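Only one chain is given next, in C-alpha cells, and it is the form predicted on its own.
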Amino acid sequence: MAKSDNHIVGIDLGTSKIGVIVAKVLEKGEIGIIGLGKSDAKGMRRGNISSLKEAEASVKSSVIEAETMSGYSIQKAYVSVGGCYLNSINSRGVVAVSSKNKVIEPIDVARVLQNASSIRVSNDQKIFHTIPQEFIVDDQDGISDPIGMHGQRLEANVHIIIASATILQNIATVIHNCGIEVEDFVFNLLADSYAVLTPEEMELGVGLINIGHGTTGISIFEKGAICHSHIIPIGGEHFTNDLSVLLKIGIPDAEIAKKKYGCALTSMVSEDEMVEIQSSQQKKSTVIAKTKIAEILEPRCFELFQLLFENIRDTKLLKAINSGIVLTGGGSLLPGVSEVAERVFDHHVRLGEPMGVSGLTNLVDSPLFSTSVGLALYGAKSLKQKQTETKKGLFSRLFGKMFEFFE
C-alpha cells in the first residue's frame, strides 16, 4: 500500500458508530474522498471508552475496510472528540511582537495563542483546542491571520475546549494499540462545522447541532468563528429507550421501530395509519397507531431541543443565530425532527449534509458521517497551514538574511 503526504485520514468515534475516512489533496486543492470504513461502534459509551478491547476491535474493523477500499496504509489519523465530559470557556491573550521589525511571525501567533490558553483547569482535566475567534493588533480587530501583518502588541480572543485528561488518554490508547499515531484531537462540533456549514453562515451566525446517539451538542458561530459549545446528556438512545418502556418491548425492537415507523412531531402522522410492532422477547408482534409511536418521542425532541434553546438564551445568544440552525448527525434523520427545532428556536432549521469533498461521495452524503468528512476537511487545511507557515518561515529567515546583509 502506498504512502502520501496527500493523504487525511479521520476517525469518529462516535457511541454507536465507528467511521474512518480516508481522503487526498488532489492537484487542484480540492479534497478526494478514496476510502470509508465503519462499523457498530463497541466499547463505547457517551463518547468514553468504556472496555478497552472492544473499542479497539471496532475501531480496526473500520480501519480494515476503509484500508482495503483506498488501498492507503493508515498510520496518523484525526479524531473526533465529543461527549458530556467536554467544557468550554473563551479566553483573550496578549503578547508584545517580538521581531526587531514588528513584522509578526508564526511563533508570535503561537506565543498569544499560549497567552490566552494560560487558564487554570484542574489536574484531570487537558485543554486539547484553542481555537482562534480573531486576532486583534494594535487595536485592529477582526483579524483573521495576523502573520505579515506590522504592530507592536497582538492580542487574540479564542474558544478554548477542556477534556478530561483520562479520556484522552484511553482514546489515544485504542487508536495506537491499532497501530495509528493520533495526528491530532478534534471537537466533533468543529469538524462538522467544515462539513456542513456555509461560510455565510458562521459570517452571519448559525447555530450547530448534532444529535448523537448518547449526547447532543451545540455550537454557535459568529463572525466566521466558535464562540460557545455545550453538550447534554441526551441522545437518540433516549427516544429508543422510551419507546422500549413504553412499548413494552427490548430496545433492538424499539431501535427498529424508530428508524422504520418513527416520527418526533404527531402532527405528521396520519391517525388512521397502523404499524406492526416486533417482539423478539415475546417472540410475537403488535398492530398499533404510528400516532402512538409520535405521542411517545415527541415530548423527548421537545424535552431536548428546550433545554438546548434556554442554554443559548441564558448565554445571551440567541440574536446571534441570524442564518439559523444547522442540524446533523445520526439523531437528525428522525422525520420530524427539524420541525420541532423550528418550532422551539423560531428560527429556519435545515439538514446538514457534508459537502465540500469530490470522490465517494455517494457514500458519506448523510449527517450520518459528518464529523468523519469534517475531519478530513479539517486535517487538509491543518496540512494546508502547516506548509503555509513553513514557507513564510523561510521566507522571513531569507528576508532577515538581505537585512542583515546590508547592516
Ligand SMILES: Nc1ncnc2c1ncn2[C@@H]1O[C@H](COP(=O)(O)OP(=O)(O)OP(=O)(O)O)[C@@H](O)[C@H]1O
Given for the second form:
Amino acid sequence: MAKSDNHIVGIDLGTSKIGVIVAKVLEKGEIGIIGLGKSDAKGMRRGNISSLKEAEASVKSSVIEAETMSGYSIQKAYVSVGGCYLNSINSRGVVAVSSKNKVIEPIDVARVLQNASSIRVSNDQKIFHTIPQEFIVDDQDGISDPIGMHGQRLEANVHIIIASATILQNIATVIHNCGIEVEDFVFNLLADSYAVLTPEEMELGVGLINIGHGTTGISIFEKGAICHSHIIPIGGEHFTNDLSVLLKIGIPDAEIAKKKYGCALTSMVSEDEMVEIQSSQQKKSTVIAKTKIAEILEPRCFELFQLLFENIRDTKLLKAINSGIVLTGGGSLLPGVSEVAERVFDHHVRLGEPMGVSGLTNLVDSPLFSTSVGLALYGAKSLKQKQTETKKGLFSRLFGKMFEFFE
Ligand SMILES: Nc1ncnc2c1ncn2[C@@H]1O[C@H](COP(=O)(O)OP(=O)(O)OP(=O)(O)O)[C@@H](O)[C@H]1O
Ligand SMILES: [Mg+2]
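Write the structure block of the form predicted in complex with the named molecule for the protein whose form predicted on its own appears above.
Below, the chain from earlier opens the complete complex, with every other chain and molecule after it.
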C-alpha cells in the first residue's frame, strides 16, 4: 500500500459508531477524502472505553474498511476525544517581550501560551488543548497573530481543554493495539467546528451543538475562537430508550421506529397519520398514531436543549450567539430537533453538514460525519503549521504539539 506524508487520518470514537477518514492534501491545499470506514462502536461508553478488547475490534474493523477503500496503510491518526470527563476553562498569560528591539517573535508567543496554560490540574488530569482566543500587545487587544509587532508586554487569552489522563491513556492503548500511533487528540467539538462552521459565524459568535448517541456537547465561538464548552450525558440513546420503555418494544426496534417515524415536535406531525411499529421480541407489529411517538420524544428534546440553554445563560454567553446555533451529530437528524432548539434558544438554528473537503464527499455528507471530517481538516492545518514551523525551526522544537494557532 502507498505511503506518503500528505495523508491525514481521523478516527472519531463515538458512543455508537467509529468513523475513520483517510484524506489527502491535494495541490493548492485542498483536502480530498479518499477513504471512509465505519462500524458500530462496541466497548465505548459516552466517550470512555468500557472494554479495551471490544473497542479495539471496532476500531480495527473501521480501519480495515478505510484502508481498503483508500489503498493507504494507516500509521498515525488524529483521534477525537469527547465525553463528560472533559473540562474547559479560560485562562490568561502575560510575558515581557524578550528581544532587544521589542519585536514579538515566535518564542514570545510560545512563552505567553505556556504561561497561560500554567494552571493547576490534578495528577489524573491532562491539558490537551491550549487554544488562543486573542493576544494583547501592550493595551491593544483583539490581535490574532502578534508575530512581528512591536510591544513591551504580550498577553494571551486562551481556552484550555482538560481530560482525564487515564481515559486518554486507555484510548491511546486501543489505537496503539490497532498498530496506529496517536498523532494528536482533538476535542470533538473543536474538530466539528472545522467542518461545519463558517469563519463569519465564528467571528460574530455562534453556538455549536453536537447531539451524539451518549452525549451532547455545546461550544461557543466568539471573535474567531472557542470560548466555552459544556458536555452533558444525554444523547440520541436516551430518545431511543424512552421509546423502548413507553412503547414496550426492544431497543433495536425503538431505534428503527425513531429513525423511521420520529419527530421531536408533536405539532409538526399530522394527527391522523398512522404507522406500524415492530416488536421483534413479541414477534408482532402494532399500528399507532405517529403523534404518539412525537409525544414521547418531544419532552426529552426540550429537556436536552433546556439544560444546554441554562448552562449558556449561567455563563452569561447568550449574548455571544449573534449568528445563531449550528446543530450537528447524528441526533440532529431527527425531524423537529432544529425547531425545538429554535424555541428554547430563541435564535436562528441550522443543520451543520461537513464542508471544505473534496473527493468522496457523498460518503460523508451528513452531520454523522462532522467530527471525522473535522479531524481531517484539523490535521491538515496542523500539518501545514508543522511544515511552516519546521522551516522556521525553533518554535515547534521548543513546544511540540501543545499549542494550536490561528492561521
Ligand atoms: N435519521 C435519524 N433520525 C434520528 N436519529 C438519528 C438518525 N440517524 C442517526 N440518529 C441518531 O444519532 C445518534 C448517533 O449519532 P453520532 O454518530 O453522532 O453519535 P456518536 O458519535 O456515536 O456518539 P457520541 O458523540 O455521543 O459519542 C444515535 O442515537 C442515532 O439514533
Ligand atoms: Mg460523536
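Between two forms, the rigid core is the largest collection of C-alphas that superpose within 1.5 Å. Residue numbers count along the first chain shown, from 1. Owing to the predicted nature of the structure, the values given are computational and were not obtained by experimental measurement.
Next on the checklist: Tell me whether Gln152 is among the residues that move between the two forms (Cα shift of 2 angstroms or more, core superposed).
Outcome noted: Yes; that C-alpha moves by at least 2 Å between the two forms.
Checklist entry - Is Glu200 one of the residues whose Cα moves 2 Å or more between the two forms, with the core superposed? => result Shift at Glu200: below 2 Å after core fit.
Checklist entry - If you line up the core, does Asp108 shift 2 angstroms or more at its C-alpha between the two forms? => result Yes, Asp108 moves 2 Å or more.
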